[in-house]
Structure formats: structure tokens, C-alpha cells
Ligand code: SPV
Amino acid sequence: MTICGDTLTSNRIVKNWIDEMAAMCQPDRIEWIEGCDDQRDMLRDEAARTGEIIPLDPVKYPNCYYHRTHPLDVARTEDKTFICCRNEKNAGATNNWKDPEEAYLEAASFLHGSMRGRTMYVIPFSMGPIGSPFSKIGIELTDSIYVALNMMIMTRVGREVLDALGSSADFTRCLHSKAGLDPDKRRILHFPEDNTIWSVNSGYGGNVLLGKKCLALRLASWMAWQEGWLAEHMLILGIEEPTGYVDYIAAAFPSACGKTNLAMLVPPEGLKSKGYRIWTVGDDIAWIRPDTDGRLWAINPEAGFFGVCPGTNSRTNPNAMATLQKNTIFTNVVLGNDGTIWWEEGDGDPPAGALDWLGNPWHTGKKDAKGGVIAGAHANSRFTAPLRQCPSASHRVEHHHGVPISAIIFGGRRERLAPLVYEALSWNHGVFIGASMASERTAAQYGTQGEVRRDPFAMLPFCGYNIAEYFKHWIKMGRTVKHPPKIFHVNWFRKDADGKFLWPGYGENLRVLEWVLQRTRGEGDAVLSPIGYLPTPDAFDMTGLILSKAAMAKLLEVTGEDWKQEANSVGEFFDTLGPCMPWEVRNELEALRRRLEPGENTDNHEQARTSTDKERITPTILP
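Any chance you could show this chain by itself in the form predicted together with sulfopyruvate?
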């Protein structure tokens, strides 16, 4: 076995661990990732030589590459994902659990000799700015050059990270091997008590970029539970008003439900004259903690975007389109013979001589044997691009302290039921709203598309411990924090009888955010409904947007009968979550049921206003 470059550290704990893993996986070579451009370029060249990545047109897409994953390896595999802790109770009802010892033993049998003939890359990475007290260090060992190149975009990597680690043992031990990509032997294993992650037999995004969902959500949520903070599947964005005030909001939507799009929002024409600017802090993950000022502050632990391609275009998300013009890796989209790429509902027409995500010749309207239309790009095809390339990137991304959060928003993809926006009555009611979130399943994970499933806090696949304990932790957070942000729920995806979206979405969502911010200041028109405060039909600034009164009424409609059914379904869901369910959350369900009874109608404008006229938080001035 040859070792390339310096070993980069004299940390014995790091070295011993790497020796042990190398002895098991038996790579031919070990290469340390230093984080410099020269090495990255060499890795790109090498991967291009082997065909693992294909360089795109250097003029149209400088330093961009194309990659296809194995056809049976195109999304996170939740059924192969496990929390391996000593006490099964700590994994809770929603996680798959394995006994740690058994999990290690089984995976070791798949990993044994899995890197023979391959290079093992050693990737020291920091989630969060290097050296920030809120950051976490990991080291990923992988036999995938594609993973190494992606990690260089998604996280801060290299020598500086090891310098920050010093001789400490406080790092997450991440081991990944593609092995033979055998789906039956695929395992994504989390050992929160050992600060360890093992991933084997996959080469797809969330399964293998171990800093992302595995560390920054599953392990970090466990750490946050122990240490008194929150690791959340949330975007973070800043809304700058003409006065220069920037308010920051964090929003949790399930996978492929609009986080990246909202995080990069471009104000619509009609609102532009108001002079808003949007600052993108993060599009997928937020680490949130109470600070000495009594507020919640958040950092984005990532340094890049791993965003959904289909549906991304210059109209829906111009900032994303600008971000991915260079230094980007495209996975599972359409490839043209001119070195350009394309996806459904993207910009322009498909290129000539197109190959689909499987590598087959493809043209628009191509049908399979049964007459079904074949998509060129996989529905979960993705771009990996550096955050700093985003025109709306906030410079606070590099700030050790992050940003103060004024509002928390939950949301999902619901054709029916959930109105465009509503506000929680209290922190605990907000926790209930998070706990009872539901969404239609998307292509981001295997399973039946479109089926409505409960996805509490958009964390169902990502909460690294007992979800009922997680609810309790959220309840406690509300008590700990002196000025907790207000909590809201949004739904951009409500449809009319013809199956068309009622709300135009994307940039227009700023109209809703404007109301949200007004509410955090005790302003904004609202009526009290059984489910929370609803905006009045004329509460939004609709300058430049034509929407019929009927459509607005439908968007804000709350139907008692439907919500009673929803309450029953939420109750059934809670019953599956085990004995740790906090009484506060159960009480909120009972309170909702009561408010839904006839005679309990709380449709009273004045009451709504006064009850939000509480303490007003002065916005923090942040450029």
C-alpha cells in the first residue's frame, strides 16, 4: 500500500483509526485530501480519465462535470439506514435500529477487502466555519473519487481542518465504501455513541456524502439533544428591508419540497420597488442554539448546495441557475453530445445527440414499451455547487456566530387541507404543528410517489434519536429561550379541482414571508381559526400579481370536517410513537379537537390582534 502526500497530521488517534479501517478495506493507495486547487484538478483529471466523471463544454460550463450513479442507486435508501445505539428505545419508533456490535460485524463482512485495487481518500472536513465553537469536525474515508470531489464542494476540507482538530479525539469517524454497490448489502449505519458512521454499497448523495444527512442531521441531532441545541432540516434566509434591517428565518420542508428554491428567492416584480434583498445562508441544514441575548441563532454547517435539478430554471430559480454555471457536478441529468446538460422543466430545449440519465439515446416525448413518457433526467437528479457562487450568498455564512432567527416555518407538499400559511398560537402549538407535519412523497427517497406520509419537522428520515424525545427537546427549548421565534406553517402546493397549483409559488412566496415578518412584529392582519392565525384575504401585498378572490379564498380555506379527520390521523400517528410522547404535544392535539367543535369557533379578528401584541423584538441590524 502506498500513501500519497503527507499524512497531514501527527494526531495518533486519527492515524490509528485510519490504519484500522485500511486494514479492513485493504485499499492499494491512501491519498490525503489537502483542500488545495492543484490536488482537486488532478483528481478531476483522474476521474475524467476513468470515465467516472465527464467534463462538460469548458466555455459554456467551466470546470463542470457530469456523473451517472448506478441505476439502482439514485436516492436515499431509508430502509437501509439504521441508528445503532445500545438501547433500542433511544432510536425510537420511526428509526430502523440495529445492535451496534451486530451492525459493525455485518458491515465489516461487506467492507472486508472492499477497496482492493482502489484508492482510499482521507477527507478531513469541517461542518461549519473552521474553528468556530459551533462547528463539528469529521474525517471521511472513501473509495469514491466522486465523493471526494463532492465533499470538496459541500464542506470545508483539508489541512486547516486537521490543524483545528489538533491532537483531539473529537471528530466523527466516517467510513464509506462503494464496495460492489449491491443493494441487498447496502447499509447506512450511524453509531451516535461512538461518533461513527459507516456507509457501504452505495454511491448516491445523501447515502455517501457523510457530512450531510448522516453527520449534520442524524448524529448532530443526537449531539444537540445531549448538549441543548437543535440540528434541523432547514434552510436559512435573510430578508433585508430598505432600512438595512435583515430578518432571518429558518424553514423546514421535507426533501424536494422547496427549501433550495425559497433560500434563493428573487423578489417578484411587484414587490421590487419596496427594495427587499434576499440573502441565502443555507438551503438544507441549520444548527440552531440559544444565545445569551435570549434568541435562537443558526449556522449553516454546509459550504455547498446539493440541489434538485428538474424544475430549476431561470424563471423559477435564477440564482440557482447562476450558481451552477461553473465548478459544478451534475448527477443523473441529460447529457448532450456537445458537452451540455439538460433536465425537465429546465432552460431551453434538450441538446442534440442527447443521452438520458441511464446513458440511453433520448429525445423529448420518447416512450417506453407501454406508451409511458420516459424522462431524460432522473426526478432526483442533482447539482453540486459551491455556496459562495450564489449571487444571493450571505457573507454571514462564514460568520462563526451565524444569524439570529426571527421566525420558524414548517411546510409540506399538500394538494388539499393545509392553507397557504397560518401562524401557531404559541411555541408549544408550533411544536405540535411541526410534530404533525405531513407531505406527499417525492423522488428524493424510494417509495410510492405522491403518497401522504407524516414527516415531523421534515426530520422523519433524519432524526438520529427517539422522535418523541425530540419533540420533548423542542418543547424544552421554548422554555429555555427568552425570546423564542414565532412559528408558522406554509403550503405552496395546494391544488384546484383541475389539479393545478393555486399559488404561483417561487419568488411570489415573498408575499407570504412579508406577512410572516409582520406577524413577528405584532403587525399584519389575521383572523383566529381553529388551526391558528390565518391571514385575512387582503393581508398580502398583491402588487403585480393577479389572483382571483376565489383562488385566495380556496388557498386560505380551513374545512372543519377535513381538519377533524386530520386530527384523527395525527392522533393515530402519535399513538405509534411510543411512551415518551410529551403531554404538551398531546394536549395541543386535544385543544385543536376542542377548537374544531361547533360553538368553539374562534373567528374573531380583534382577539387575534391583541393576543399577538406581546413583546416586540427589535430587529438586529446585520449587513
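Now that you have shown the form predicted together with sulfopyruvate, what about the form predicted alone?
Coming up is the bare chain, nothing alongside it.
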């Protein structure tokens, strides 16, 4: 075994661990990743020679590359993902659990000799700005150049990270090997008590970029539980007013609810005259800590975007399309013989001589033997692009102290139930809203269309410990922080009787965010409903947007019988989470049920909290 280049650290703990893992995996070579441009170029050239990546047209897509994963390795594998802690209770009802000793032994049998004939790349990385009190350091060992190149986009990599670590043992030990890509032997293992992650027999980004969901959410949520902060599946968005003041919002949505689109929002024409500017801090993960000012502050621990391609276009997300024009890796999209790429609901027409994500000749409308239309790009095809290239990227991304959070937003995809936006009555009520989050399956998703899928805080696949204890932790955070953010729920997906969306979404969502920020300042017109504070129909600035009064009334409608059914469904879901469910969240459910009874809507609450004394127009609240 040879070591290529300099060993970047004198830290004996790091070096001994690498020696131990190398003895198990038996690579031919070990190469340290410094993160410099010259090394990146050499890695790209080497991967291009082996066919692991394919260079795209250098004029249309400078420094961009194409990659295909194995057909059986195209998404996160939740059934092969485990929390490996000593006490099974700490993993909770929503995680797969393995005894740590059993998990190490099984995975070691898959990893033994897995890197023979390959290079082990040593990737020192920082989640968060290097040296920030928010940040965590990890070292990933991998036999995949694809992983190394992606980690150089998604994290801060190199010698400076090791300098910050010094002689400390406080780093996350991340080991990955493609091995034989055997799906039956695929394991994504998290050992929170050892600060360790092992991944074997996968090459898909969500399973192998171990700084992302594995560290930044599953392990970090455990760390946050122990250390008194929050690791959340949230975007962070800054809204700058003409005065120059910027408010920051953190928002959590389940999949297919437009998180990345909201993070890169472009103000609509009707509001541009107000001079708003939008700043993208992050589109996926937020680490949130209480500060001495009594507020919650947040960073995005990532340095790049690992975004879904299908549906991303110049209408839905022009900033994303501008971001990925250079220095980007595209995975499992359509590849043209001219070195261009394409995906469904993207821009323009498919390229000539197209190959689909499997590498087969493809054209629009191509069908399989049963007459089904064959998609060119995989539904989970991805782009990996540097955040700094986003036109709306905030200068605060690299700030060691992060940004103060004024509002937290939860959301979901509900065709009938949830209004466009409502405000929680209190912090605990907001935690209940987050704990009961749900979306309805779309036709493009596996399962019964319209089926409600609970995804509390959008963290169901990512919470690294007992999710009922996670709810308790959120309740505790509200008591810890003197000035907690206000909490809201949004639903961009309400439909009319003909199945058409009532709200245009995308950039127009800024109208809703404007009201949210008004409410955080004690302004904004609202009325009380059984589910929380609703905006009045005239609360939004609708300049440049034509929407009928009937449509607005429907968007803000709260139907008692539907919400009673929802309360029952939430109660049933809570019952599945075990005996650790906090009483505060249970109390909020019972309080909702009481408010839904006739005559109980407003008995013990102020009618409205508004910025003026003018007559209110009450949203429709049906029995």
C-alpha cells in the first residue's frame, strides 16, 4: 500500500484510525484530499479516463460532468439505514436499530478487502464554516472519486480543516466503500455514541456523501439533543427590505413541497417595486443554536446544493438554473451526444442522440413493452453545485455566527385541509404543528394517491434518536430561549373543486412571507381560528396578482369536520411513537379538539392581533 502526496496531519488519533480502516479495506493506495484546484482537476481527469464521470460540453457547461449510478442504487435506502446505539429505546419507533457490536461485525465482513485494486481517498471536511462554534469536523474515507469530487463541492475540505482539528479526537469517523454495490449487503450505519458512520455497497450520494444526511442530520440531531441545540431539515432564507434590514426564516417541508424553490425565491413583479431582495443561506439543512441575545441563530452546514433535477427550470427556479451552469456534477439525467444534458420539466427540448439515465438510446415518448412511457431522467436525478455560484447566495453563508431566525415555517402538500398560511398560538402549539406535519402522496410518488404521510418536522427519515424525545427537546428549547421565533404553517397546494391549484406559488409566495414577517413584528392583519391565527383576506399585498375573492376565501377556509378527522389521524400517529410522547404535545392535540367544538373557537383567546383598528373581514370557518 502506498500513500500518495503528503500526510496532512500529525494527529496520531487520526492516523491510527486511518491505519486501522486501511488494514480492513486493503486499498492499494491512500490519497489525502487537500481541496485545491490542481488536485480537483487531476481527480476529474482520472475519473473521466475510467468512465466514472463524463465531461460535458466545455463551452455550454464549463467544468461540468455527468455520472450514472448503478440501476439498483438511485436513492436513499431507508430499510438498510440503521441507528446503532446501545439502548434500543434511544433509536425510537421510527428508526431501524442494530446493536453496535453486531452492526460493526456484519459491516466489517462486507468491508474486508473491499478496496483491493482501488485508492482510499482521505477527505477531511468541515460541516459549517471552519472554526465556527456551530461547526463539526469529519474525515471520510472512500474508494469513490465521485464521492471525493462531490464532497469538495458540498463541504469545506482540506488542510485548513485538519489545522482546526489539531490534536483533538473530536471528529466524525466516516468510512465508505462501494465494495460490490450488492444491494443485499448495503448498509448505512450510524454509531452516535462513537461519532462514527459506516456506509458500504452504495454509490448514491444520499448514502455516501456522509457529511450530508448522515452527519448533518442523523448524527447531528443526536449531538444537538445532548448539547442543547437543533439540527434540522430546513432551508434558511433572508428577506432584505429596502431599508437594508434582513429578516431570516427557517422552513421545513417534506419532499415534493418546493423547499429549494423557496430558498432561491425570486420576488414577483408586483412586489419588486418595494425593493425586496432574497438571500439564500441554505436549501436543506439548518443547525440552530440559542445565543446570549435570547434568540435562535442558524448556519447552513453545507457549502453546496445536492438538488433534484426534474421539475427544476427557468420558471420554477431561475436561480438554480443559473447556479448549475458551471462546476456542477449531474447524476442520472439524460445525456446528449453533443455533451449536453436534459431532464423532464426542465428547459428546452431533449438533445439529439440522447441516452437515458441507464445509458440506453432514448427519445421523447419512448414506451416500454407494456406501453408505459419511459422517462429519460430518473425521478431522483441530481445536480451537485457550489452554493457560492447561486445569484442569491448570502454573504452570511460563511459567517461563523450564522443568522438570527425570526420565524420558523412548517408546510405540507394538502389539497383540502390546510389553509394557505396560519400562525401558531404559542411555541408549544408550534411544536405540535411540526410534530403533526403531513403531505398527501402525488401521482408521481409510490403508494396510494392522496394518502396522508406523516413526516414530523420533515425529519422522519433523519432524526437520529427517539422522535418522541426529539419533540421533548423542541419543547425544552422553547423554555430555554427568551425570544423564540414565531411558528407558522403554509400550504401552497390547495386546490379548487376542479382540481386546479388556487395559489400560483413560486415567487408569489413572497406575499405570504411578507405577512409572516409582519406577524413577527406584532403587525399584520389576522383573526383567530381553531387552528391558529389566520390572515384576513386583505392581509396580503396583491399588487400585480389577480385572484378572486372566492379563491382567497377558499385558500383561507378552515372546515371543522375535516380538522376533527385530522385530529383523530394525528392522535393515531402519536400513539405509534411510544410512551415517550411529551404531555405538552398531547395537550395541544386535546386543546385543538376543544377549539373545534361549537362555541369554543375564541372563548379564551383574543379575537385578533392586528396592526390597525379597521373592520376585519373574517376568513371562512366552516363547522
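So that the term is clear: the rigid core is the largest set of C-alpha atoms that superpose within 1.5 Å between two forms. Residue numbers count along the first chain shown, from 1. Just so you know, these numbers come straight off a predicted model, no measurement behind them.
Shown in the overlay between these two forms, fitted on the rigid core, is a CA shift at Lys272 smaller than 2 Å.
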